[in-house]
Every structure is written in C-alpha cells, then in structure tokens.
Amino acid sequence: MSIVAEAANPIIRWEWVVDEWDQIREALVQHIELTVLSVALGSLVAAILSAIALRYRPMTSPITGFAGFLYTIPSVALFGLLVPYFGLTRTTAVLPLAMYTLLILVTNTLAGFDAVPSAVRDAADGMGLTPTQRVLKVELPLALPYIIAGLRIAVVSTVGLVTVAAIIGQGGLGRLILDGLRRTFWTPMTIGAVLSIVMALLLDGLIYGLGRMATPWTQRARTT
C-alpha cells in the first residue's frame, strides 16, 4: 500500500513544474527581494550602530547586547507582534529579518576594525590623514575581510529565514514548501527547497567572488 502512495506521489512530478511555472519563478523573485531588501537594511542599520560603538567605545556592549537580544527573538512570534502593526505586509516580513542580520555584521564590523594594528593607525596619523580619511582608506580597507564574511553569514541566513515569513504569505520559496507541507505534495516542497538551497549557495559564491576582488591584497599575501 505504501509502495502505491509513494508511486502516486512523487518527489518530483514535471508536469506540476511545467504548469506551476509561473508561481515558481514568482516565489523565487520574491525570495530574492525580500533576501535583498533585508540585508541591505540591515547592512545600513549595522553600518550605523558599528559607527557609533567605534566613536563611542563605552556603546559596544549596549549596542552588541541590544543585537544579540533581538537574535534571540523567534522569527515566528516577532512576526506575530508586527502583523497588527502592518499587516500581512512586505513590511512584516523585511524588518524581522533585517533585525536577525545586525548581530552578525555589527560583531563582524566590529572585529574587522579592532584588528586593525595599532601601527598601522599610527602610520595613518603620521602621514597626516584625518581621522576620517584613516578609517576610509586604511582601516575599512582592512577591515574588509571581516565584513565580507559577515555578509556572507547574514545572506545565507536571510535565505533560509525567508522561508519562514510564509506563515504571513510573503515567504517567498517557503510558500512552495508550507503548501507541500500542507498538502503532503513533495513536489513543490522539494522545488521549493532546492531552489533555496542553491540560492544560497549561490549568493555566497557571488558575495565570496566579489569580495576577492575587493581585496586583492589579501590573495598576494597568501601567495607569498
């Protein structure tokens, strides 16, 4: 009896992929927006809250603690407190998760610029720049690194977490996968699926490429 349910269901039935087309390619569009719009958001909010704890280094700690909470939160009850705010909305959807990649990218940042050597600094100071010109062209440089990884983190994670924001029908490819799930249909739970798995495999490969190419200074020393 087994044997004949798993015949009649499939992993994959191509038929259903040939006629879902459409909703297919929507879902995956929609995941790649919310994946982008998150980490940007969350890029800018990192990028200001690691400005002011490298300023005010008494703010470190708040400001790393303050992440580390909203971390912490589950994606489904913190989309359950925004929906009375803003519906069943993208909106819902974009600030949980850009609120999950600020522990990342802010510690990264963080770590990025604590190891730049103090000599180095000094060096900066001594040529003349001005503190601004030292952070822009000697410690974000080296500090790069550590941002990059920390992007990579964020966007693999993002994609994952996209999937859950399905409970609010903005989940991109999770939509795919929760009506699978629902239907005990494998078909558009394993498209779902692996289209996320290699969205995020390739993501990282595209944020890891372009970061060898925003340090090439990094590969000549380990060549060397």
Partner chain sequence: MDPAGTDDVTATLFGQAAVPRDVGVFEFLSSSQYWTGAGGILTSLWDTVVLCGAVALVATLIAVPLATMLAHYGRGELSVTWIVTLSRAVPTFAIAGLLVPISLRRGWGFEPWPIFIALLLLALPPIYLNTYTAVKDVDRGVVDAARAMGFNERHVVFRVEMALGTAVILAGIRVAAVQVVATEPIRAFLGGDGLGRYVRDGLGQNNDSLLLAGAILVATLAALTGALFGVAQRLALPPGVRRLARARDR
The other form holds:
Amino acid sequence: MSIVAEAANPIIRWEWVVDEWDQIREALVQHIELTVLSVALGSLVAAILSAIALRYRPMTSPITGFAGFLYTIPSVALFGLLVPYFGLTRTTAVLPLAMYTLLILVTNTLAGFDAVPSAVRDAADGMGLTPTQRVLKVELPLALPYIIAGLRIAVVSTVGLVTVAAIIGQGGLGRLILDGLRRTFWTPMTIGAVLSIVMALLLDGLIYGLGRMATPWTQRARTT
Amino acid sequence: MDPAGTDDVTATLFGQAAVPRDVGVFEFLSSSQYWTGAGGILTSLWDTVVLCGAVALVATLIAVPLATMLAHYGRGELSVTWIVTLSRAVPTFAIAGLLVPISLRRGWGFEPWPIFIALLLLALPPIYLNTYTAVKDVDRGVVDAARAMGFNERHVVFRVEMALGTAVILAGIRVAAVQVVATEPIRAFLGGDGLGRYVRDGLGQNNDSLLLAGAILVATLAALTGALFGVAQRLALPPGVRRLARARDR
Amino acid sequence: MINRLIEPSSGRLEINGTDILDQPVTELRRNIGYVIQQVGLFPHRTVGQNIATVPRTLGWDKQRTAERVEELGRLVGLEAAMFDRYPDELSGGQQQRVGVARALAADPPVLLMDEPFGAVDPIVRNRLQDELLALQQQVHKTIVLVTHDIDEALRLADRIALLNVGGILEQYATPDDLLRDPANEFVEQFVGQDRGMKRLTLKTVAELPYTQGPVVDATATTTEALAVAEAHGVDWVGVVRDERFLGWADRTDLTNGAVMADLPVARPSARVTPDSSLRNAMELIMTGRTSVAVIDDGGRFGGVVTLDTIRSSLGSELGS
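May I ask for the structure of the form predicted together with its partner chain now, the form predicted alone having been displayed?
Following is the full complex, with the preceding chain placed first.
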C-alpha cells in the first residue's frame, strides 16, 4: 500500500485539531453519553439482579453465572448480533455495553453486602431496625466502598469499549480512531485514542473523589 | 461519513468475503464451500487461533515466571492492587490504534504487531494476578515442611508452589485466553483479518447473514476456549487437592 | 430469643406481663437494649450517631437525642471529644462502652448482653465488669447476660441460669446457692473444683457474723484485759482507743496492773474492710503474723475475722 508521505502525516497535526474541533467535541459528547447511558442502564439492571440475589440466596449462582456469560461474549459479536434487530443505532451500542458492566457491578455489590460484619447486622436487628432500615441505613452504606470500586471499573472499561461501538457507526471517540485508520490519517486516530484514555482516567478520578466524599469513615485510620 | 463503512480501506485491502445476500446464516455456516479455500472460514479461524495462541503463550511466558518470583520472594504486593484495578480497563482498541502508525513507520505493516501488543496487554494482568495469588496462598506450613526436608529454593518453587497453584494459574490463563479471543475480532477493523472479518464485511456489505454468521463464529470460539481451559483446569488439579476441593464443596 | 432474633418454638416469654409475641418485633427490640460480643457498632456512623440510633428511629427530636447522647457518654465514661470519631478509631474497651451506651440509649427496661466482654483482654474485661456493676447501681435495669465464663457469671449475677448443650437448664440459682449446692454432677463440674474458694470470692466480710472479739479499751487495766482474754480462751487482746484499733497485747505482758495504753502493742498486720471478699481476708490471715484480721470500717474498728468465722460462714458441707 502507499502510505501518505511521512511529513504530511505526522502522529498529530494541530491545524486539523483546530479546524475539526466541532467534530472532536461532538465525538467527546457522544462518548460520554454512551458511557453514562450504558453504565446507568447497567447499574439499574445490576441493582435489580443484586437485590434478587441478596433476597433469594440460591439465585446468586445463576445470576453471577449469567452476568459472567454475558461478559465473555465478544463485543464485536454482540454488536453484530444486535444490528439486524436494532440497526446501526444507539440502542445497539448501549445494550451490549450495559451487559458488560453487569458482571463487575453485581459481583462487587454482592461482595460489599457479604462484607458487612454479621455482628453489625445482628446489632441492627437487635436494636429494632426494620429490614428496610437495616438495608438502607446500615448495609448499603457499608457496601458502598465495594460498589464504588465496581462502578469505577465498569466506567473505565466502558469508556474503552465505547470505541469499539464505532464499528456500528456509534462509538464517540472510537469513530475518530476508525476514521483515522481507514484514511491512514493519524491525527484523528491519535486524538480519539488519547482522549478516550484521558477520559477514562478523569472519570475514574471523579468517581474515586465522589466515593471518598460519600464514605468518610473509610479514611480515618485506627488509632489504637 | 457512511457509518457502515463501504469505503473501508482495510476491507478492500484484504479482500472482502464474497457471499451473496440471499444466503442464509445456516446455509453459510453449513456449506463446505464457505469453510474451505483461500478466503474460507477455516483460514480466518486459523488466523485468529494462531494470533490468540501466540498472545496467550507469550503472556504466560512473561507473567507466570515474573509473578512466581515476585510472590516467592514476597515482593510486588502493591503491583497486585494496581493491576486488579487496571486489568478490567485496558482500552485495547485505542492502544492498538495508537500502535498502528508506529508499526507502519517501522515498516512492520498494519498487522499483526499493533493488535498483538494490545492483546498482550489485555492478557498479562489476569495471568499475573492468578499466578501471584496462587503462589502467595500456598500453605506456608507446606513450604516450610518442604524446606525442612531439604528442598532447595528451585524445588520449593517448582515442586511445591507452582505445583499446588497450577489450577489457579490455569484459571488465570483461561480468563486471559477468553478475553483475548473475545477481543481479537477488532483486528478486522485494524487492517487485519481473522474471524472478525465476517462481522466487518457483513456490516460493510449490509449483509445480515454474513454479520450474524460472523458474530456466531466469534462467540462460539470464545465459548469453546473457555470450555477447553475449564477442562484443562480440572485435570490439572493434583488428585489429592481435587478430592479436598470436592469435599469442601460438599 | 428474648428479642426474637430467634423465634421461640414453644412456651411463653413475657416482659412486664406482655407476651413478646404480642407486639411488633421491631417495637419489642427497641425496648430491649442489646449488647453483643463483637459490639457491632456501625462503622460508617460516628460514635455519637451510633448511640443515637434507637432514639432517632423512635423519632426523638435532635435536641433531646443530643442531650441523651451526652448523658450516656458521661454514664459509661466516654469523653465528649469521642462522639465525632468513627468506631474504628477507638480501642476495644472504648468500643464496648459505646455499645453499652447505644443499648441504653432509649432507656429500655431490659438489657440483653451476649458475651459482652468476650472479645477484650482479661485486664480490660475486669475493668468493664467493674464498670458494669457500678453502672447497674445507677440504672437498675433487668440485665440478661450470656457468658461462657463462670467467674464472670458468679461475679456479676444476682441469679444464674446454667444451661447445658442443647439449651437444657441444669440449675437456676443465686451464685452462692450454685456454688454451695450444685444441682447435679454437670453443675459441679462446671463451677469447678475450687467452688469453696469461689464462694469466698463472692462473699464479703460484711456478710460475716463477726464479733468485736477479745478487745479492751486503752483505758482498761491489765486485770480487766486478762479477764477478757480468758473469757475468749485466747492469750492475747486487742487494744482500742477512740474506736481506733491500736494493736495486739500479749497475755504474758498483762501482769503488773498497769493501764493498757502504757503497754507495748504489736501493730496489726492484717486489715480488711467490710467490702473485702472473704477470700481476700483469708489470704491476709494466712500470710499475716497473727491469725486474725482486723476490720477497718472507714477508720473505725469493726471487729475481727478469724479462720473459724470464715469456715463457719461457708456452712458445714464444705468441711466434709
């Protein structure tokens, strides 16, 4: 193949960044939208699945098994399988991305609830908290560090996977990457790849910070 | 830009799968004419298997010795925490994309180095983590007993720590292999082939049969990989440990 | 089972005449303070918030809750500075105090304690037991305390229900009755070989039918003293002035008709208070120079204790 002359095709050409800023911003926004939608949908479903598993313990294995199975379906295959039904739409992108978050979210939520010391649970019951109060005021806050850890991984991996949704015409920054590859023009590709990685780190840091604020008791060390 | 990518450089570069639109998914997958031959499914499958096998092998050769040594000497505890966090978040597509221009400049072409390295980064963490915990979690009493009986460090590592940890190490390789096989199809969008090409070409030609067939092939291979390693994992458990594991399960 | 964390299979459990099954379980539990071995403080809430749990669920207003928390802090000996800390920042003993304060928060009539001091070291346990006894003096609750430690039970309890494996009631008695008269072999085994000594630990000098013994006032003459000694059949007398015990005078010195105050007296080597345990008194008598311990009731002479008085207080069955 003939490659465009090296001088004309550096890793990044800043004029292009300036000229095509609208396109970049659009890709950024779409990337964030897809990430947020997917993680939100995934969180909702994960919350329901976790609640079922916590309420009916024997359901734990089937539920985590199902989430684990979904996780092993190749993303390219899953996008591909949904295209005939939903077309090259946002739905086709969000459904698989949400499915992939289920495993980590459910696993961590269950681990968080399991990590609540039984003494604390007994104490809550013994003091006359209703089951709902116990879950909302005691168990959920204590499981929060685990849930947040799961959320961080879910968000970071979703940001990475959104790029793959470019193959079905979605994908935010992934479209810049794919576009650059197709045209062997490196600037959009570099911009897309770098921004997606930066976005993952920033979102991770954001959730980490919010998580710390939500769980002040985890920061103070035992003094004795 | 047409999202379906009829102007797909990579597709035209490597030749598209020529499948008439009216061929159904089942017909495509069951006719030998699409399996054999230069551009057949078997060729693509082989491409994928070779690349994934190479990635898994190299990742194992790097991660297992490294993790074993670090765990044996009790170092690198911090690496585990970091890798646990990072392992689920490796942006393979972005990394592979970034590597393409570098690879081209060195004259190594679109393929297979960028995707190979990106997949390697994906495969290393699970193997490293499982090996590290496997070695770390070996009963210290057993290790002390081995030393007391005159095992040297090498014996301790190979005959005790790794031997007892084999199943857990294999579990790590299994996770890595499944992830690699599941991610490898993006190679078709990075200027390569492999099983992902049917999804790519199905999308490019707006041919749902081809698209579905490709998706089914890719998903099946991932499932088979998991199953295969699952069996290997079970066989690798020392009989004594296997009995114990069964007793515990009960 | 009292707070229905385990449902009773049969029988009746009443608190203040109300069957526990006749009220909503959460309401029942809010009226029973509950302290467990692992404390079970809520790690995500500060000490103050932990103590305030039940008042808040009962819908107390902020002002009243805050006052109650402060009051309880004083009661169990927690500094106010600790209220804003998280449980993980406290020592085991402090955590258990918070646990007790939390259980008492809504002033429940009944306090359930499930091995409350099982997880702390023996020294802290001892102190917490003392504190619990002192606390009980102030709050007067019905406390049901579960323990595997027979010494703890003997020390803290007014009555002990000794349960065998499977919840079989072996004996229900006061600590003293349990030691003096074990219902069966199991109880005897459980309280241990040294149950006589344990009873000595339980009983105090004040419970003894002790006497003044052979004592005379410092103004008495030797002749009067001799008569006292002879009356008691001993060869010594104690000398007392202004209700204070001065010491012992030997019979051989009681010869010249002098006043007792002028005689040389041996200062007492063993002193106990009415609060001292009999075990303590016995130890002093065994290791002291005299075979008698003097009871010092806040500076006043109370009487004397001898091994004979101790032995007779335990009842004849121990001698056999």
